[in-house]
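Have a look below at one chain only, the form predicted alone, in structure tokens format.
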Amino acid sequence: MTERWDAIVIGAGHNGLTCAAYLGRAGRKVLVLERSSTVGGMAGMRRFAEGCSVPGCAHLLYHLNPRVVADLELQSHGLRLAASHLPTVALDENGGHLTLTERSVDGPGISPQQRAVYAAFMDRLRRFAAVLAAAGETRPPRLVSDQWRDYLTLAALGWKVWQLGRDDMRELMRIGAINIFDVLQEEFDNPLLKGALCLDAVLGTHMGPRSPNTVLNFLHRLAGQTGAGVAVADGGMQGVISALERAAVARGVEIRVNTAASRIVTDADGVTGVELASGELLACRMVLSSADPKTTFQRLLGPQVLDTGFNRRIHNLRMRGTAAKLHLALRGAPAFRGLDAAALGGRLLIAPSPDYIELAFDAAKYGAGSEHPAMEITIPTVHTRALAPAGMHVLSAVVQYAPAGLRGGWSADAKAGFMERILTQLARYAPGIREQIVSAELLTPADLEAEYGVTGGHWHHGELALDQFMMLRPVPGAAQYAAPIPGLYLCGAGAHPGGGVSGTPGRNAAQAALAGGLRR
């Protein structure tokens, strides 16, 4: 070891990038090591065809926190916005679809009543995410603590509440530990509308709209909403990307890529530093880690330096993957029946109802890949031309349900069978988008398993219900970021408060370093 580092952020997603960026705007000195090529994560660009590029994963912009953006200054690192409040189509396979925004929803059978109802009912759920919200920004406390900081936590996350007023204090009570299957027939007959709201609540999990935690999902996925609402960022999330990239350098920050971690290294008295997969041996203060609580603890840690009950709480983490990603490259725009090609920029879905969802996770649940999955596609070069070469057009499109331990595994003829599904299931909407395809590519859990790293496949480094979410996520004895070797750190999506392209987590985990431990 012959450098030492104050701080060591394994993986370079948008959380370890923003980690360090903080790391690094509070004067310490901080190195990212970055197993592939480039930078980004399963939030990173890939080139999946000649001239055509595509979000590997996440492909909208939900919840980039606020905070993250004007800390880092972001916007003069070159973080600009192609388009923001996005509406979400709801299609109809008959071209009746259903545009949804987010206080309005129009289209056939809609009635003006109906759209009263979902503009009270979402401006109802957006009070409640905003608790949520809110909740995300700190360290979440622990219920039985001796610390002042965990008393005046709680007391901020009791008057949230207490705000909401005792109607909404207790709907929130009521609906916030169900399933979204009902308490959307409490409010909605439409069953394109319920649909596209289910599906909103389960993108990413392995669960189903009868699931318990999916109202907790769809209040996950609103808390992040604000300001822009579902955006999209200029050159794709690879805008985000760069723009943490350049914050993170311009602060004194090294990020090495093609570097590999293979173990962190620890003595009695904590961690020591990282070994890297060449055998390199580095030296730092502390490790912050961006890979999953499984990776990071079972494997680059190992389970003989923790003991034995932290060890079964990591085992028993819930992180079965279900989500799929489909990349295809087009000769020209989709049409899809009855849609205006104007429209060709927003969320469009595929989820004709409840029923049609819970049916597709009732093959995931025993291990087989859904007849008909639903979907939610977007056509990135709608907003940026030079993600595909002049005449051409890329659709990327999150498929639910394709588990990641699939009977029989992901073979070849597997995933050909699954993605014949999935391109059935598209003609049905868009009739001639087969006869468009110039190549395409189907990113299974395995395979994101594979290529990201990320146990299971998981999108967000686990589930996230009731007892994997704030004082308890990942588990109970590292949900403070803190893991239980001094000067391990968790700063992905595993740590609260969870995931989506935010970086709360990066940015929650370095204030917790830093009062931790990187003081000078």
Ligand SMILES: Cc1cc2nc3c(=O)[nH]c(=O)nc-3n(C[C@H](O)[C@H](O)[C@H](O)COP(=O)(O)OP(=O)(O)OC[C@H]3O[C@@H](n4cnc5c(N)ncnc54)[C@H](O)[C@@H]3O)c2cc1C
Second form
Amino acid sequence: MTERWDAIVIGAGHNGLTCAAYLGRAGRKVLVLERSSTVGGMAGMRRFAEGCSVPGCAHLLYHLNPRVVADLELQSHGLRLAASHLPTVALDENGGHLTLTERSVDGPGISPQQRAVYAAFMDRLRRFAAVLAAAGETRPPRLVSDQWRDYLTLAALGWKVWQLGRDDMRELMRIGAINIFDVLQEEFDNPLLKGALCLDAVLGTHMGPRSPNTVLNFLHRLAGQTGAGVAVADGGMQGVISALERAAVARGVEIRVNTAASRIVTDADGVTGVELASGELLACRMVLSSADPKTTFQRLLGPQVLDTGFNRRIHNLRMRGTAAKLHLALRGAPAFRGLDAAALGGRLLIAPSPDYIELAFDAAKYGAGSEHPAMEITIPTVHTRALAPAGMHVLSAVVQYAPAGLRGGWSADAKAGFMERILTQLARYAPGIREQIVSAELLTPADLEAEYGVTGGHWHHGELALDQFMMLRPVPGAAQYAAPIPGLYLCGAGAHPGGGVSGTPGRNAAQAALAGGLRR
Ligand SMILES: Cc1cc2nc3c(=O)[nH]c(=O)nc-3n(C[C@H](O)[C@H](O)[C@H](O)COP(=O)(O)OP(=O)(O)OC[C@H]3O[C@@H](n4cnc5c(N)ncnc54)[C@H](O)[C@@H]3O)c2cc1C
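Mind giving me the form predicted in complex with this ligand, seeing as the form predicted alone was just shown?
Up next: the whole complex, starting with the chain shown before.
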């Protein structure tokens, strides 16, 4: 080992880049290692057909943390929004679609009374989500601690909850641990509206609408939508990633792509460096890993340096990905029955009812892909023309449910069969779509694991559930970003407050590492 770095960040996904930029801003000498040939990870772009690119996974901005944008001056590094406050269209097979915005719902069968209930319901859930958003801004507190900081964080959180007032506090406690299906049953009668809200509560999870923790996931999704609602960056997700990359490089960070870390090197006192797949050893004072917790602890660190209890917790961490990604290159814009072309820039959902989604999930519970999958569809070329040649469009869809551990595995036949079911479903809503397809790609969770190095291809690098949340995320012993090995930190979606393109875990981890000080 010759050169020595203050910090090596493993992974140049958006959290790794954010973390590195914060460390660079604090004057640390930082190196980022990325196994693939491009930066961005699951928020990166992907060329899948001649002249056509799409967001590889994340296609919509929900959570981008305004503090990250301000601290890292992302706007001066080129970040612009192409669209904000995007509406959601709950697609109906016969063209009777509903349009949902942050406080309004419109469409056939929606009464003025249901409209008012929707506005009040979303306002209330947004107030709950604001508590979650505040909790996401800091390192989760330790429940038993000798540090005043932990008690201060707990007190601040308690204060936020108390500020909700008696009625809201009681309601938060009542619905927090039940499921989205039961909550929506109490409020609404329209199946299409309930289906759309249910999909928001289960996207990226191994849960159906009747599963516990779905209210938590719904609130997590809302928590980020404070400023711009659901948004798209100029240039798509590449706009966010390029700005983060520039911000990191401007703060002296070095980024090496095509450079996989194969081992985190330790001695009796903690972390000493990183070994590359090539065998080269790089010395450093701390390592911040944005690889998922299983990859970090089981593969890069190795169970021999961790105690049995911790290894068991990591082994038991639930991260079964069930979201697949569909990419289509299309001759012309798709025509959804009864949908105005101007609405193609929004979020289009195939989630006709809660029961439809629950049945789709039932298959995944038993290791099969859904017969009738649910989908979140975007047409990125509406906002970024350059993603496809003139006259063409690209379609990007998150498809649920395609379980990582498919019974029999994701063979070519299994993939082709699932693709056929997706296209059959799509064609019910957009009858001419098959004839428009120039090229198609389906990435199952197994493909996502291979492509992005994320165990199970999981959206959040680990299920977002009360037992894997805040001071329990990813597991006790590593929930304050610091791992049990001195000098090792987690800085990716597997850490608090979880996944989505926010930059928050990266920012919080950098702050925890800086507070921990440089070792040796
Ligand atoms: C299908 C799908 C759709 C999604 N859609 C959305 C969406 O619309 N909006 C949204 O906000 N979120 C969405 N998400 C979630 C979001 O993409 C992720 O939560 C987020 O991108 C995670 O960022 P990260 O930086 O923590 O991790 P990652 O993006 O996974 O980055 C980790 C990086 O580490 C690298 N790496 C791993 N191991 C090593 C190693 N040994 N050496 C070097 N490098 C390594 C990987 O190559 C990768 O680049 C979606 C996720 C999925 C799966």
